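One chain comes next, on its own, written as structure tokens: the form predicted alone.
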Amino acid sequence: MQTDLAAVGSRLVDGMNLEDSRPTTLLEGDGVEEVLSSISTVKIEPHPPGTISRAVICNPVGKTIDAPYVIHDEAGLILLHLCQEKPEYLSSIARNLSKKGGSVRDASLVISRSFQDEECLDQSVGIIIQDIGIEGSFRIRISSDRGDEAPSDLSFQYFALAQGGLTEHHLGGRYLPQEIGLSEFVKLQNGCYPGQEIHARLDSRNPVTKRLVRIRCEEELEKKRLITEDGKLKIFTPFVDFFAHAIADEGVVDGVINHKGIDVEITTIHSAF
């Protein structure tokens, strides 16, 4: 079940320094927190430089487009996007910031992002996002020094998947934030953001019961949907080192189930990074 891409990812992880090549954006100008909050499910408050926040951006039907880390900087807000391509919602932010003399800049070429193992801490300069991954054993380093990190290509996605991270399979308007470990960032009191009406309706009438789980199975599964006595699981990512992500019904419990003679281990991911 381990693909060549997964093997490449594992070798890069062994180096403890893996470049994240997804886009990075700098928001400049007055009121950048207010502008970003207007499209985010959680309000972004003004904070001192070096503070780390998190935004979740949804489409009008409430499904997740992006969930960037937000770095508060003297120059503005730095968005570490989790989507693979430059997101379209930046054009809306640019229009709103331009009214206040602000701007949106592509910072991908001047800001380096890399994954590192917490056990291999060093004195390298930069901003550190700690306690990343299922076991909280990884960190993200943000620096203006490009360094000598190994390029990620697709291998970063597989590395992130194995550790509980969000990839293009989770984003792009495919799932509600509550379904992919982002429930803690849905704040209905934040005002009228894209998808807020849908989230409010679900909260009051039909709460979201599906959840993100990590499954481990040492044999190839024939189908991407498992039906158990307690409910269904929809596998929606590739298997990497025997792991994949799935969306599980409320009744499906954590633990090991036997599916047609194959043991499948299920673990809920309470907060995806």
Contents of the next structure:
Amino acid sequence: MQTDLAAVGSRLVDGMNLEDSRPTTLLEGDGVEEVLSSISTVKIEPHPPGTISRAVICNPVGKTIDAPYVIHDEAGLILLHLCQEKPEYLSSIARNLSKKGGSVRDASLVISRSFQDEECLDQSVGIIIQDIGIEGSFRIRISSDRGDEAPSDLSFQYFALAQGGLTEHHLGGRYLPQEIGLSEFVKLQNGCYPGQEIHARLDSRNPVTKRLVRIRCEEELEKKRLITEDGKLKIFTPFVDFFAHAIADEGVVDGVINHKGIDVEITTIHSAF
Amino acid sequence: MGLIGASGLGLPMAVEVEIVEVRIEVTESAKLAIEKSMSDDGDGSVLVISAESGGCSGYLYDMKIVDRPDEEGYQSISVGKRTIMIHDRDSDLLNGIVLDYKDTLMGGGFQITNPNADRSCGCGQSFG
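What I would like now is the form predicted in complex with its partner chain, since the data block earlier showed the form predicted alone; can you produce it?
Everything in the complex follows now, all chains and molecules, and the chain you saw is the first one.
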């Protein structure tokens, strides 16, 4: 099926309110920031309630398991997981917190989160993470109130692939954080965390130059590897309505290329949500 | 008020930590080293071995000589005249460990071999 590239992606409409059903966890007790920092690529500092941080959790070989948004709340730290299932690393956190009377609790039933566009009418109270998505035109609303806005029937996978979000295909210990738009959250100064040895070695000897890009094209490409004059692209997600994500070599530039008669648009995802 | 507020304590636990009865093996060289390390400490002092989150493999061993903890939740293991204590929350991770002591110029000191570890760091302090 041939389509016009300019028209691809028109399903993201004004008034979008896409519910995100991935798990949410509350870490409560003394020293929660320190405990989370001990396994994250970036230090989580204590902040006033309502502040938002980001953690990235890797496995011992430095590949990304989860990259939760962290909401500083009066009750503790609320983790908005990006993985589909409750992650195993919570056991390690629970062990530490419970020695000091703290705990790890399931907050999925009391916290709602959704992706909204700027035109969405729902302005009710909650915490807003602004400027997400490739064009910075979306936001994440986190609230203990589900709001009145009717949920969108847009699929999460489509939205994530169209706007630069992380899905199960990116996580699960498959890719380095630098390869999936999370470079800004790798801070070697945080000390010893799972994967730090690998990240430090890469940083000093062979810095990661590959990057996450969005592919938009007229039709689904049969091959999962594109070879261009500037370098290779490895497509690692399925195509959903002509969008997919790929890891691109350093030399690959943003723009439209023609691959065997098909126009393919390449856009860098600088900060994945 | 925050997003969750005081209702946080009413939320269901996301993770429960298993508690088992801890058995550990302490080699003769480790027993001697414990006695030597604690020779200046009174009878109220104990050696606490714990597993903290962190390190390059996910968990980090920690050993401390402290006054016997007041709070509940510790298991005691007698080693000669001394006592090793392990928190219930670490019991499933540390059950079955072998505590050894190597008196070498490089890489010496207490060494822990852990049957529960799938992997460990080269430095020997981290496991997962």
